[in-house]
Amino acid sequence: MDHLGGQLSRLCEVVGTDDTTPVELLAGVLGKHGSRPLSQPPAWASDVADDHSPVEFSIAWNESEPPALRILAEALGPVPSVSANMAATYDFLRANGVSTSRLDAVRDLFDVAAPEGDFAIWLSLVFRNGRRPEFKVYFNPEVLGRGESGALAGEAFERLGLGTAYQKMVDRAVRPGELGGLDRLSFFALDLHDAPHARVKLYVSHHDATAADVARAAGVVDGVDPAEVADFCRLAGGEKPKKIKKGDKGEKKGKKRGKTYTGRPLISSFTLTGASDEPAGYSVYVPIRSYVGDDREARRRVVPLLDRYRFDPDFLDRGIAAVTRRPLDSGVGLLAHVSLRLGPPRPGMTVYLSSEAYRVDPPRPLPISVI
């Protein structure tokens, strides 16, 4: 606790915010392991961080406020495991008084006696100068096995009213015949308040896809522009963006569709609120520690991207140096992802801090895994 709470305690300090909440909180996720010598492995292999720290920071720009703090966590039983972790999970949403009443319509899904995978349900903490925390679950639909994902997605959709809006969006977004294949549905997330703008979202895993097959995804929701998300892609991934205009949905057949990202996979979530049958928002997220040698070249490639969205770069310098000293070219992985997140209700970009907690990954030599 003393590594994550002290990184925690300075990334507060980044973005104008009081750290006693958000320490207190984190601590509860941690619970006892968080005591836990950094000397000793982990107690659980998270898949949170490559290094299985439980936990992930990120700070988030918008358009119309100020940056926040986000955590991503996975919360551990007294003696870890998916079952325990999710038990875990809602102990800690009880123990804060969190709502539960959307989550409770579809718990009974995801909490099953065998669950595949290396997690059942993690939590998203956020953290806004002079605002109540705001919690956030993500589940596995892959629990009951990656066959069974659509299902498993389609039936919580349907209880909350947006099964209409579920099958419009894997119809549209998934590459025909690859759902649970080369295109995985990552997480079904849920906002815990009962406000008329709580969300429901749905993550998309594209294996082996280019930028195009991202943009194609992207054009599932009305007001995104597919060549822009293309061209974000490319531009944090190491490609050489296509001279496209602002507006033309590009990527048309025929086209090259430049190349694929073989490690890990670019991400697509939807964004659903109220009882829409439509997806009001849109965000990729690109894996950007797959795709650099280091960390200053991950940092080389995101603040061009900030620039171009006219956000300030001293904060990701800073974030960064509230959880790390070393050289950025000593390592990689400290930036994680990189997103993009376009519509309603909160348009802006994302970088994610990796805690390194219990691992710096070496610099790689180049090229990296884009044929």
Second form
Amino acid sequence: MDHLGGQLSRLCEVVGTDDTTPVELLAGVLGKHGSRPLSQPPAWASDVADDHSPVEFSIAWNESEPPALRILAEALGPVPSVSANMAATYDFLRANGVSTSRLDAVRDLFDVAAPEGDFAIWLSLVFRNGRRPEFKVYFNPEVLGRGESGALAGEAFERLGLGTAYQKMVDRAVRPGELGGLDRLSFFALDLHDAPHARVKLYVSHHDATAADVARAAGVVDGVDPAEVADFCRLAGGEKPKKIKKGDKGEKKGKKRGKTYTGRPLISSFTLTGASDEPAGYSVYVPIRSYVGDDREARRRVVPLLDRYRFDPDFLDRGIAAVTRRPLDSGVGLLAHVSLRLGPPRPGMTVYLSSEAYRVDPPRPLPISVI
Ligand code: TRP
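Counterpart to the form predicted alone, namely the form predicted in complex with ligand TRP:
So here's everything in the complex, that chain up top.
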């Protein structure tokens, strides 16, 4: 907690938020493990971060207000297990008076006797300048196994009155025959408040995919430009963006499909609000740490992307300084993901920062994962 709490306080200062509530909430998420010395191995091999820290920070830029600070976290039970961590999550939400009405409509689906995978539920906490914290949960659609993920997510969407939208997303965003194969449903996420703009999100991880595959998935959402999404992936992934000629749809199948991302998968997420039959927003997440040699290279790619969208990169540098003092070229993975968010309610970019509480991954001589 000293390590993470210090990082969090400094990050709060960067985005201009008082740190009292965030630090209290972080302590609540970690439970009794908050006082465990970092010299001991992690109490639970959380997949939230590569080094098994149960926490990951992110800075989310948007067009209308200063960046938000977010924490992705796995609440840990006293004796951690997938089920104990789920119970700890619900205890945490109850203790903090968070509205769970929509969550209550689906929670039994994910509360299974013998969960597969390494989590059933994660949390995110969002701190926006001057507002009360917002909470989100992420369920694991593969908790009954990969083969069941489509049926499980389908049932969850159905219960929320979003069955039609779900079917459209899956039919068009997943490569044919690849549901649970190369295209995996990684998260089913819910905003935990009752306002009309509360969102439901579905995340699809595209393994061994190209930027063109991801662009195709983005095309599911009206008003989202697939070529913009492909460009973002290519710039973040270290490819050269394709020149798009006039009259060219840009992302047609052809010989020049670009590189295959064989390291960590590119991820799509689709946002639904209200009871619409169409997703309203799309985000792409590039696991930049798999495609760079070190964090200096990652930063060098992210800064021009922030500039491109007219977001202030100074927040990134101050955010980095808030979590680490090591030279950026002495490791890789501090900048874990970079994402682009398109469509309502808040278009923007997000950079995910690892706490590196337990480990710093050494730089790689060459980024070998893009072939
Ligand atoms: N560590 C996991 C991964 O990299 C989960 C995760 C953490 C994640 N932060 C994320 C996934 C941000 C997508 C976006 O996949």
